[in-house]
Amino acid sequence: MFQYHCLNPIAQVGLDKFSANYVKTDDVNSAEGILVRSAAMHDMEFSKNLLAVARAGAGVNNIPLERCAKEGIVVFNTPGANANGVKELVIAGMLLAARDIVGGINWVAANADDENIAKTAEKEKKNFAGTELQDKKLGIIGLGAIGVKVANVAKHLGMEVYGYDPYVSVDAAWNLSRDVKHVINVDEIYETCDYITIHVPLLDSTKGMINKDAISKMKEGVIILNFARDLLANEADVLEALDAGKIRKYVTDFPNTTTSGHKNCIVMPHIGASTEESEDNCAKMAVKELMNYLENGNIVNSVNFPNCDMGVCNQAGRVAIFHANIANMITKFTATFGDLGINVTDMMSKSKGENAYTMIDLEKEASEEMLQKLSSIEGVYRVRKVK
């Protein structure tokens, strides 16, 4: 029997995807695996309980996950999960870019006394005048699940699409319209493109990389869309250029001090993933990955551990290693199996940056003493007994 616990409401629909092998608890110290939304984590302290963490959504910035990988805790996200609901979000984007709408709504909403109000919106209108996306040419940077789905609608809008993914996935590349533009180089879609949109994820090489030096390639009257991480762009150099007219509007779904009421900023309260279908998804997906790793040991979406996949044990017994990405680790493990005479049916070992993860599968369940040793051995975060 497993124990979780639910740090934010999570959708039910999600929830009944639980075996009656799991039971949800309130204590979070008793849990196995915890879900989580937007809950902050960082100053939270870890039962020797806990073994997973499953973020129901794409962004893990609340969660401390180098602390978790040294304790052996696996964070689970849901990539993929909330792509539509984005993806519908950014075309909502470019079109409150391209024309006017906002401006137009919120005038009619001001003048909704006036007994004349159609015959005055027809002199009114041309102020909320805009272009069409059709012929325009849009830059993808990041051809993830996301901007995967926003490049083919934006086809079908008749645009001219440009991807940029120099990591660009098999699976992505498969369901990537033909029609789409790869470049090679991002400085292409800076120097073409008409409308820039981001989909890459925060890290120290993409942080802060629409900066002055790239929006002095782009177009006069750029329109930027950031739908990602709000770091992905230097706001303070976004705002220059939109106050000196090379940037015409800049899109985000990231409200900030910064941003927020600025004259040509179209700022949305990170509403990007706020869809019933979405949130119904995020946490299908987030269940399913927890009571895989919890019953079989197999991490599929990890971002602090890579993805290892051994399927069902059908032998005796499985133990999972969490473990620092250095040299004769397995040697290690495979001799301390050998010094207490249990044979090894089947091995998997992956690594990620500065960890790594070793299911073993064996002819006998594992045993207290065996655990104890490969605990002992240096560089081991964690042993667990998975069967």
Ligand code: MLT
Second form
Amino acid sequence: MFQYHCLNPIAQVGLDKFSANYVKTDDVNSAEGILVRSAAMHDMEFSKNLLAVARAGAGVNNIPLERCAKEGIVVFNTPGANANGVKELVIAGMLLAARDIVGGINWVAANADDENIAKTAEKEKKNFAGTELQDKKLGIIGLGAIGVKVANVAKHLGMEVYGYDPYVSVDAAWNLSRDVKHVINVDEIYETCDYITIHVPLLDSTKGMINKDAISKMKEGVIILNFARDLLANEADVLEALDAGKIRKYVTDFPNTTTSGHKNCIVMPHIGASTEESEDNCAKMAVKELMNYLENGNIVNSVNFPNCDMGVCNQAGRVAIFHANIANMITKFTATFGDLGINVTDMMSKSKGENAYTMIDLEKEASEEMLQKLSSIEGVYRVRKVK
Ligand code: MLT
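Could the form predicted together with this ligand be given as well, to go with the form predicted alone?
All chains and molecules follow, beginning with the one already shown.
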């Protein structure tokens, strides 16, 4: 029996996927699995029971990934599961920036009691006029699941689309409209595009990438959309450029004290993935990843360990070892089994950055002595008896 804890509300259709072998607990310290959306986990201490965290969403900046790795806690996310929800809001964001739709709606609400509203509106409407998306140039930085979907819809809206992503996956490339212009240097996006939308993860290397320097290369009156994470932009620089008229609108899904209420910032309350469909998809995917890991030790879609999938174990035993990605580890593991006279029937070892994960199937169930010996090897973070 496994226990799981939800740090945020998680869609019931996802939780319904748990088999009878799982029980929900209110005590986070007794859980082997945690499901989370945006709860901040950086200050949490993790109990020894915790084996995995599954984030129902894409961004993982609320989770201490490296600390989890060193404690042998696998962190999953759900790439693509909410991409359509976010894509639709990005398109809405472009339309809201193109004309003053919000200002117009507010004007009507404020003048609702005016019996001549229809006539007055005809005079006032010029204040809310704008431009069309057709034939404008859209630059997309980051062609993951969301970026690709935005690119394809924008093409259908008649936009000229430029895409930049030095790490684009084969899958994303297959799904991308062939009419999207492939950009090698991000500066080309800055210099060419009327609309720029960012779809990259928040990393040390991407933090503050939309800054004074990047903005200085952009066209006058550029519209910037940020549905990825607020810290990707240096928002003080963005506001300065908005006030100077260099940027026409900044559309963001991340309210904070810098941008909220500022003229020409269109700020939404982080609702990119707040659709029934996205919440259901994320919950189902997160639960599937968690169950596959807890029951079989398989890792699919982790952000701190490599993918490693050996299917269901049909041998007597399976152990999983979390360790540093350094020389000689496999030799030491196999020597341990050899010394104990245990036959290894299958194994897989994968690495990601400085961390590695090795799964080993055995002819015998793992003994306490074996687990102790493996744990004492230098560079091993954690050993788990899966079966
Ligand atoms: C994500 O990271 O998937 C989106 O920002 C949506 C969310 O956090 O729920």
